[in-house]
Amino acid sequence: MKLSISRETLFRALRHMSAVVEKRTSIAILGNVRLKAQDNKLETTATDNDLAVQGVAEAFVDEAGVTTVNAQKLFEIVSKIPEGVMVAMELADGGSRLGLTAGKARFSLATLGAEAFPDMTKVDGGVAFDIPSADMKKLLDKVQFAASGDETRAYLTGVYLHTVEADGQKLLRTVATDGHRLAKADLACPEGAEEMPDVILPRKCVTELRKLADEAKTLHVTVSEKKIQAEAADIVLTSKVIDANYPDYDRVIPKDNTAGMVVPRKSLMQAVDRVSILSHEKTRSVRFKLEVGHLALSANNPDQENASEELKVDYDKVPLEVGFNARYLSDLGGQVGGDDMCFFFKDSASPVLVKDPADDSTTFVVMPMRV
């Protein structure tokens, strides 16, 4: 294998590699990139056996060949590498060792024999259709958030992506949920997805796929039983999907919260952030104490201190008293993009349902804790 490269090209075909590929694996080869020179291109590839990405990039190919090599020294390497230089690459050594020259510039990197590399990028049948990437990245920003942490219960830790019917609308649909509190968004279901398999997308398959998102105005997505598969540009984004049934999320979602309340946006985060200050480090908890046009915010400690804030707000039902996670409060005021924020109550003890005023397309639902 021989040939040259621009650096910003070589950069740009690296960039979304060095993300996957495990910093620590057992597995020696899942920590290389591949290198496949033909046809005066070089294609790229780096997986960590669940996801692959694979880009192609402009190159001057002398001669074809490939390799694999440390991913993350590769890339340190093109990273310092000025701009505008040219970036030459040659096997040598029969092979166990690839030569890389940039001006003046040289480095030996070792290899290894690419036919152990793993093929991930196949998908097998599935249903494929174009989306906006636009379009894709709200499905993903608006729910994510409320993903698990918690490895146990692998299925609450992704993204569930599916198609749902409501109104006579078929929909797009994407949901996260913790346990804690969910996020729902939805989309005209783009044409063609209309028979695509329900999957739940894994936490990097979703950071990648955000990312890919940015890369083109339009992905051309392919979902199966088993895998995704994304491309934008000159990159190609494969992942598994979460071998599991998504829990029944719509009997969580209040059905009958009457009792409404509007608050400005910015003020309600605002207080809620300067309250929690006092409040008990391990729960977070925030109490709100609703009367007709008023909320009182509070919170308190083990150590006797407390803080209180009061706001005017949009309610007239009976009074309710009802206490929050305050990050999980900070963190759907971030998915809120109008200037105001709706919570749907039953009572002091039930779901709460939230509402952006300004999108219809997303909702919320955020468990109350016992203060």
Contents of the next structure:
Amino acid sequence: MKLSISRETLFRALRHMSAVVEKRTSIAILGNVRLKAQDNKLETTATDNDLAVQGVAEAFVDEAGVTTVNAQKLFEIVSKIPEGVMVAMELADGGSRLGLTAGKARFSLATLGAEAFPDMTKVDGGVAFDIPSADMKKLLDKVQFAASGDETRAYLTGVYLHTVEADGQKLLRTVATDGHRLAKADLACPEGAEEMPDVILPRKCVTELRKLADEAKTLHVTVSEKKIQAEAADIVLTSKVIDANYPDYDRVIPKDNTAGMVVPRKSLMQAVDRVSILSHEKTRSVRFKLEVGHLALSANNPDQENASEELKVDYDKVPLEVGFNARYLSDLGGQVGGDDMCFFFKDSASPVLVKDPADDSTTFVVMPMRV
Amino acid sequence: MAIRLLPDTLANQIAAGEVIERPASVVKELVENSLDAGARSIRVETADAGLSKLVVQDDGCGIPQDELALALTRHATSKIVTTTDLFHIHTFGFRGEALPSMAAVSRLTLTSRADGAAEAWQITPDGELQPAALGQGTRVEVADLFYATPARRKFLKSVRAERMAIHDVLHKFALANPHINLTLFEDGAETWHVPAAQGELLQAVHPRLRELMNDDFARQALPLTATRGDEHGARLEGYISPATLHTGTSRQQFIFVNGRAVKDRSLQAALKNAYGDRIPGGRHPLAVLFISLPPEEVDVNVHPAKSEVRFRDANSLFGLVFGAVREALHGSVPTSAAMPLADAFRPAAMPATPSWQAPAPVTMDLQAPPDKLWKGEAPVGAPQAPAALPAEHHPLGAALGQIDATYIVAENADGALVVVDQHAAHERLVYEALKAQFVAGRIAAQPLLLPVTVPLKAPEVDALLAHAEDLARFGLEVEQRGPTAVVVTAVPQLLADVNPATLLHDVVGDLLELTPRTTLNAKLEHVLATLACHHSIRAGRRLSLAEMNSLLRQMEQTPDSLTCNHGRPTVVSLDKVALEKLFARR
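Could I see the form predicted in complex with its partner chain next, after the form predicted on its own?
Below, the chain from earlier opens the complete complex, with every other chain and molecule after it.
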């Protein structure tokens, strides 16, 4: 293998790798990036066996070939080479070393044979469609906060991407829940995605997909039962999906919560922020006392300190008292884009529905706390 | 083959298989007989660890001449008469199996002179009754043990192991019967002797702790006494190790029920749980516990060797032990200076014994500046003079400074050097405060949006539901879903990030032995401990003398502050004597 490539092009091709590569791994080759040179192109691939990122860059290839080197070191070297310098790479010592020259700097990196490199970038079958990057990003952004961090229940750590039929319209939907709260976002189904299999996207995949969405206007997505692949310009992301059944979330979305409250989002968030200073630092519970036109927030802690604050709200149903985890409320406030938030209550123990009046495509549910 | 009634010899040999496993079991059975006979002094002789000869001689009530032969007959006993007696057992033996079993597997000579009889009589291995010479009491000689059952002989361990087993048995008797004079002769020489002690049980047993447990335990053991119910209820007495003394095994825990050494996992669990986070994981406290119960409350007829018993009300005993140990540990606040090296512990109720003497209080001139020790070169934090402190109230003394910004060095009124790990100590203080708040407040529950169904075994479901109310108070709410599953509908808010199924399995895991709240409590305490860790003074922080003194005073007022949340010690002290030894002044 022998080639030369501009530092910028190589840097672009490698920039997504470092997030994927395992820094500490017992399988040495997973710490490496695969470099494949042919037809005046350099293909770079990194994987952790669950997720793979592949970049393609223009290069002057004198001799085709393939090898793997430590991804972290290669990335660091390239990022420290001044801009505008050409980088030359050549396999030496019968393939056991990769020589890298940039200006007066020379590096000799140890290689591992590319045969052992797991290639998981192939997706068998599946449904392919194009989706505007902004739409994809929104679907993921609006729900990921509600996913669980509990690795023992893997299916709750992911985002459930699936299609549904609602009011005669086909929708592409994402859902995430940690068992205490739930978020749901809808999008008119992109053309070609109607038959997409339901998948649970792992957290790392969601994070990388969101980054990828910043790279291009449109993502070309392929979804199979086992994998999801997304292409943006010169980068291809492939990820396994979580092999599990997603819980029947629709059942827990309240349908008959009639007591609606409209509250200015900013003032609610600020009030929660202030009042929760004196809540129990671990449970962070904040109590809502709701009367006609009027919401009182209060919190107290084990030191017998307490805080309260009142807000004018749009509410005309029976008085109600509900406890919330302040963190859950703040998370919700961060996802609602409009000026107001709508809460729909049933009683003090049932799930509470939260909507963004400015965006009907999202739905949030949060379970009150018993305090 | 036709069915036949077994000949007596064979039946006795089979029974011996259950009762007489090794020489130590012979010792156990015979010493129990002696105790039942009201002996004040018991002498045990062995040759080859009892394999060739084993003699137990007592000064008890003896056996009349005309009953000697009957004593060797199976199911012959003087100890019970009717079935009712079986459930009111006051004696160690009652089955009438021990002597005939031994006689079946060895050459047994029984010699006895009954109370008031003019002469002693002896029954030889061949069954001959003849006059003999003996003071009042009974002498049983067992020779050539297992000669009749060579198979058993093959299963015996080394002579050394058999000797150890005999020692173990005698140690237990010595602990449980401090008023008995016990002597052991091995291969002709006296190797062990404990004289009879006087006084109440606790007081009498104390001199024996040094030999039968160890020095540290004898010096530091905390006495405990507790009763449940009226004078017919359960009574618990004993000694436990302070939280700073522990071992790697639970073998140093002796539990006696009505004088009988028993193994009982539930009572051991009660002991261990009462120490809770005071001792490090994987370590075990030392304890000698005596439980007295009305005989009808305990069934000893469970196992031929009687090492296991059944209690009518095991739960209440669990509570009795748990509560008493907790209280005894709480009582050992540092104001009584039960520090790892301080040796200054002296419970008021107990008279001091020679093995137990506290160092004489050193009268110290309080006006002398305590920092004179450190003249100039010592790394003292802030060189301001500490306020003089009244002596007896402050066993942790006045702070002198810090070492490595991690350890507080203090001198107390007895001239002892006290070193405190500031992080560990403060962590414990914060933790105790959090726990107190937590107990005082209600426990917040987070109901689940997606209730979690957990499949369990049917008895587990029943046990869990039986405790449902208790669990709900801790914020864990469960409902039955069919005979083999429950639904978790709410979890304690402090544990909201935990998988509810895992949490439930953990709770169920301990359910059958303990109360589930113990598990939940432990988990909640763990969260609080983490919280405490993040809120306590770090190692490496410079403290002013005022801050150090305030920490020492808080420790003196906080129960359990001698160990950190992880069971490591927070305080080490070197008393004046130890310091003088270091410098070869003594």
